[in-house]
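In the block that follows, a single chain appears as structure tokens, in the form predicted alone.
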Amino acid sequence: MAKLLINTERKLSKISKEIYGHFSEHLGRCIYEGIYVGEDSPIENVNGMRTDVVEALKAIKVPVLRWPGGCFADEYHWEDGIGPKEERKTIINTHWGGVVEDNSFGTHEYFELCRQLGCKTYVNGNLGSGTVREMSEWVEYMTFKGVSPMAKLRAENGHEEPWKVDYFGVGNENWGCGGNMTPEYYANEYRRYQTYVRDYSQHSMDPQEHIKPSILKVCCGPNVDDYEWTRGVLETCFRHSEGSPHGFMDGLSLHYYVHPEGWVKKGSATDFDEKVWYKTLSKALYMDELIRRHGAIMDEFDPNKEIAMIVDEWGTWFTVEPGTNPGFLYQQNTIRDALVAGITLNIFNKHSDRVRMANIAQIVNVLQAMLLTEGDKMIKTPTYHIFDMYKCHQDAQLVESWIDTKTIGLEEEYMVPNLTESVSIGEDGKLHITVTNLSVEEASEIDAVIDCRVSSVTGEIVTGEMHEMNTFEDPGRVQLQKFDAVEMNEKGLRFVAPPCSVLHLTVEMA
């Protein structure tokens, strides 16, 4: 029997809701069919956004959108988005299938599927081929509240309010797609442009405005493993920086994705044996040590944590499903993609102190996406009830916990442990434990010590055979499911965690 050690009265760190953050680039079907059908759309819509896709996501309380990139920020000019869409300016998406870019989702579009989802903002600026100038000037039209060349603009275009930009990140990717550039020309580049990334609301006649800056700033982090990248980036952000605090940005970003057989032949998202299966989870359990490790370089810059390790792209990213556009990257979800997920998400909620932000990628019919549309059809995939699961977390106290493990797997190179935890106290003033059992044949029994009595207990899982998945023939073949196979005794909980499964447990302390 496995021990699950729970310790209420450590509290580590606050669990920001924008761990459960998500991304939405212009690639493949995800902002066009995926959530943006236009006005005159068959569709059901509200503004031109798909009303089951809004009201789905809204259910999971999506804290913040990313947008419009991606490597397609870096090629994105904001001014083909905006106006009038009969004359908005039509361009290749280079990046992505090369298909036709029509722009008729653009800025003002962004912030009414925002509005709708009630998220914060995330709008990712182009550094690698825009100017700084154009940098400057879409943050004018997004948030100056005044009279100004770009406030006028957008007024005539039909909204005369600025909007609230949460976070900018000035390039994306830098090292790769978004200019191939090194780490110390990129991040003099990054001094540059964000200079010109104006807080406005310094502005405002209202004191309460001037608080705290209104829009922070996220630096283009490291690929994987690149220490050398964070290294350089922060050693040229730092020097010389005198009366700007922590090296002029308030966000490092870190990408990785889980491609179990390598970069170039990803593997099926379906079709796996249980080899492949331990390697995926593997592979997701890397994340640990990516933070741990590009952490202890933000570390000796940053000792008091004040920049955030911003994950803003992270996920499964599978060989796509047979027939369709690779330049679409649309793959099916199975339970294994709800492990990657439920794994991934305990180790950020271990890592709250530095981990504030991270955007699973996609949000809708792309890579590991929440939603999978077909035509007027919707389905949630087992990484939706992953997510509408762990929302418990979102805001919550994060507190001490442990969780004994063994060693299991088929291929000494990819072996992991069997079970991964979380445990925080909630706004609800409930504790919430999240529990994954990574075996693919084997219950664990778990005696769950808590320090203090338990008064009632609920739960939730996710579990079934690794390959189930839902699809437009059977849309409900894995869902959220109630779990009550709790026993309550005087130490804390008794339960046992079916094999590949996900499970949430809420419990009320007297």
Given for the second form:
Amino acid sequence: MAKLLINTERKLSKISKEIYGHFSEHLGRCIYEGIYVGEDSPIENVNGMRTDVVEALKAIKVPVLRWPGGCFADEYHWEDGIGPKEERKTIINTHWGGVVEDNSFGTHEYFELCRQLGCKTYVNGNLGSGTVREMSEWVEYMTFKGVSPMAKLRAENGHEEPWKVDYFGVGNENWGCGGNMTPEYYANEYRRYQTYVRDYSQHSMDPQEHIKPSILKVCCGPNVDDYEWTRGVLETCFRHSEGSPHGFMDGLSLHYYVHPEGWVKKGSATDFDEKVWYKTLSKALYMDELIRRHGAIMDEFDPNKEIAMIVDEWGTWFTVEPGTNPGFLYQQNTIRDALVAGITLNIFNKHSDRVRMANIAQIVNVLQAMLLTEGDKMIKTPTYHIFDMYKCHQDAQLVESWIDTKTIGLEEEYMVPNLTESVSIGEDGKLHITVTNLSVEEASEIDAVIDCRVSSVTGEIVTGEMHEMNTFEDPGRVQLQKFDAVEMNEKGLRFVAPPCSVLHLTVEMA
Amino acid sequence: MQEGQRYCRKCLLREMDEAEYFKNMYDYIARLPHEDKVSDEEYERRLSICKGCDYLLQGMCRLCGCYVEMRAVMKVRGCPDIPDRWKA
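Swap state to the form predicted together with the partner chain from the form predicted alone:
What follows is the whole complex; the chain from before opens it.
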């Protein structure tokens, strides 16, 4: 019997809804085919966006969408993607698959997608191969309200009103594909570029308009355990920064992918044994250490946690599906991915005082996707169902919780706790408990002790044999199911978490 | 735990040995259970339709991202275009 202790009186931090954010890159079939099919497509669409995809994503309350990359961002020239589509420049996407990019999805289309999804915007600018002027003019094009050359151009292209840019990334992976820079060099470039990412809401002439800074700037942070990068960037950004709050940045990014067999070989998405199951999950759990250690460095510079840690690329990265273009990063998604998602989201929730946005890679057809498409068909992955389940935590209050675990696994290096959990009080006033059982074969009986009386409880679960997945031939194998095997008692709840499961209990308190 | 903190994905993709990838793909096709594969005649019929299709790019279908020699061999797979070009 495992004890789960919940102290609802101890509210720890707000779980920003942006932790449940997503990422869409011009890569493989994420944007084209996956999201955007064009107005003339036989696939049902609204202004070129697939209706089936948009509706499915609205159901999981996508809070924010990062675009256009990734590595693509540092080669993207935004002016290629505006104006009449037939006149837009056609380029070769050298990063991903070497296919033709006709720029039919550009700035206007991105904001239209976010409008349809009802989500916040996170635009990633080009520092690696673009100019300061280019970045500055893009921000002007997107956000300036009034008379200016870029606002005029936007209006000529059919959008008189400015859009809202909620987050702006100043470069991407500048330690690698974004320019192979050193931390000090990047940080100086960051300081320069971000100066010209102007917040035009400050210049509004409308006295009714809310004029607090509206664009939150994201500085390129480390890859995985590159603590030298984190320290080097922060040192340079905080040097002689008097008068500019928190080192000129509102967020510092972190990228971390789980590839069970390493970067070069990665490993199959669907063909794995129990050893690889535990190895994968232990690598997912490593996110906790990364957040703690990078967070400790951030604490030295920013003890009040004003800079958000933004994990804007995370998830599983396997060898592509056999017979598919290796540059398209198309992979299947199993119960193992559901566990990786559940474990990682529990970790983010528990660190929500510092982690205030995360963007799983990627939203459709690429890496650990929510949805897979083929022509007019679409399937929801096990990961989709976890995001559906965990949406209860969006903007909820994390409360103190602790779970009694035992160590399980098959190899000393990759042992894992059998359970993880996080608990919040949602905007609906209810208590939301999410639990993952990492064991391949052992169910876990859990005795939840809660410091208030429970008046009712409902549950939902994603579970199955570790290889189970949804396919175009069998799209409903893994689904969100009702979980009602929960017993209420004087102290709280008792329930059994099946092996390979992620579950969510909604508790009404008396 | 990790393998290299800074790397260039672009270079790694370029370094990918395409010949080995395709050899693996052909091996994979050869190992597929007989009952999962279409007949030789059907395979050739499907491939001939792909060869005449605008979505074919360097052996790959741009609609689904699959190399068509792999996709066409599998009974359960259809052509992703609308309508399905393989349907007789």
